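Taking the form predicted on its own, here's one chain by itself in structure tokens.
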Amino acid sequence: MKAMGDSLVTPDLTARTDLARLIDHTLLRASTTKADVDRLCGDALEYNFWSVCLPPLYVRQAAQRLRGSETRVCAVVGFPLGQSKTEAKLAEAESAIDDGARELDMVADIGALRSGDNEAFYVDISTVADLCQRSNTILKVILECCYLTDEEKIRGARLAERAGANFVKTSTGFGPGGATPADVVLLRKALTKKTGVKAAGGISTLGAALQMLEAGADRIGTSSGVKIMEEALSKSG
């Protein structure tokens, strides 16, 4: 079964309205500017893409041109280091939902978890879980996987999901390393079924997002969702 937002389906990978709907269409380089907002919510509407994934500042403007679709407005928080003190994050968090925003990828301390401080890792996600729950919002927590063990990673991925995440993912695609089936797996594992994977980072073609699929993600984050999707049309067609 995967998860799609708030409920579980289970995804024909050959359908293109099904992969679409798996997908986070991204958009989080620092030269972004109103006008390439705009196209990537076109994209959106075209394709009915399950969310537009990108900085809180551009929240409200996605908001407004998507108003009435089903495409979702998901904001990152805390991106893409993690080191922002949790009252910072808190209020970007508030500041992008008040925005419209409905679901949040929110990069955990990953210095903490390094450094043994699971207090401090599990506090900085439950104080923002805690207003997710409140306002009926999804909440992905990165692991930014390259720069952990495996024990660190499944150590981070069971707080996350103790501490209120939705969904754990897998990279901010800011790292030295992306999205790999083995992590994927590896989260999956980890997890109770109530919380889902989300791959990303590095997601580029129609086959590598069918890859993390069918290694257990429940979303895939990816810049390149108008190719992945050509490339699905073209084999279906």
The other form holds:
2 protein chains.
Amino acid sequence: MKAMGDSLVTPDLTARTDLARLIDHTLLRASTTKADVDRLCGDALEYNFWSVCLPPLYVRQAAQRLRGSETRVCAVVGFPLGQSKTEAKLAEAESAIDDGARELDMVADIGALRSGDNEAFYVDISTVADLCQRSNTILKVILECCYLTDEEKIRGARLAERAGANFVKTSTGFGPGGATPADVVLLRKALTKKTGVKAAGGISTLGAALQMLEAGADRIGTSSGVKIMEEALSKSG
Amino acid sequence: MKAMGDSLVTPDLTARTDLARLIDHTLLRASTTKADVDRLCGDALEYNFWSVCLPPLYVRQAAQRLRGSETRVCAVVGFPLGQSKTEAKLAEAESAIDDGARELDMVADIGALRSGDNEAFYVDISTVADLCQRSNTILKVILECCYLTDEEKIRGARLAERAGANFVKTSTGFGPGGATPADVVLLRKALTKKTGVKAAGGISTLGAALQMLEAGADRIGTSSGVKIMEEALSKSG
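Would you generate the structure of this protein in the form predicted in complex with another copy of the chain, following the form predicted on its own above?
Time for the whole complex; same chain goes first.
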């Protein structure tokens, strides 16, 4: 398993666990049922994914299903628009942690960022980050990069890091664009080593996942984790 | 102005207000800034739209901007996935009403509906509906129809009506499909006259809006309100 901040070159494809431990196995679709969540968790256990990433409604179910395993539950907060009020994001975060989430993927207020209101952008994040620090929870802050200029991405990433984010994440997967290697490079350069980069949005093949890791991503968010692992295993076989 | 439940044939295109009073002028995009909200409200005042439809973060600003006008503020709740916990939806609804929202567009838990858990689906809605009834707030319940069978749409609409919804809405605009005339007809038939149907998602032309009204829609949600009104005015000129 790679620790955050380690040099992340192409993982060893023969080491099934290596790659799986970099993947947040993700299910963020309005049509999700409890049966889907159960399957997602079953896949996560089979492949030993780092986490399952889910909306608040399904956190408790997933945490119960994954109890005793190495796979964490990651909950999205303010997802995908990031236009809940800070109090709502905080309450959602508290509830998800109570339900068993050990990581949160919170959507930042990029409207504030784009308007130059750095203070509002920062406080929205730091409010949730303070809770996360008190409760030993990893906080990933999503910048919907497809809507941002490079200057906004860099400023947003640095403000998020200063506010206490453990990761900056490229995309929700609900915007018109997802993760790009160029954005991963940009965010990686903007951040210090203590803060990770999560690439997510449209990563549906092994090749795309490896491209993100080579660009400097420390974590991959994808709903195609099983397909990616099967590709990796067939190549290593 | 048409009252909800009136027969809704093609509105008189020469009556600019007629059509405008059926439109929730909508801005639900991650990139929104306060300047965008100000423009949206300005347009709503100019065309006399029934409401502006916005995420919670912008409700207070819009309510202040629209004070004293006929245009209401409508806030989305649990949007667009509907996979917040009921407590979170309730808190979001309370906060939006405090901030000045007079209508709420809440996304239902279609995972529960699809799993046959009518009780969970109903309670999620009735919890928010009870608040809305106490505070004289219109509640629209969104069924993300593109993910549902006809049986699920009918069952969902009837449960929503019984739980206290004032409208059932076809789509969020974030799914793979938006409003269709067939779904409007289906929902209209499933509901009694006291409950309206709101068509939303992908309605970007006057023709599409009129098609929905002819199918039985009582309200139109669109981010193309200005374009639609300009089309209507040019035809009537």
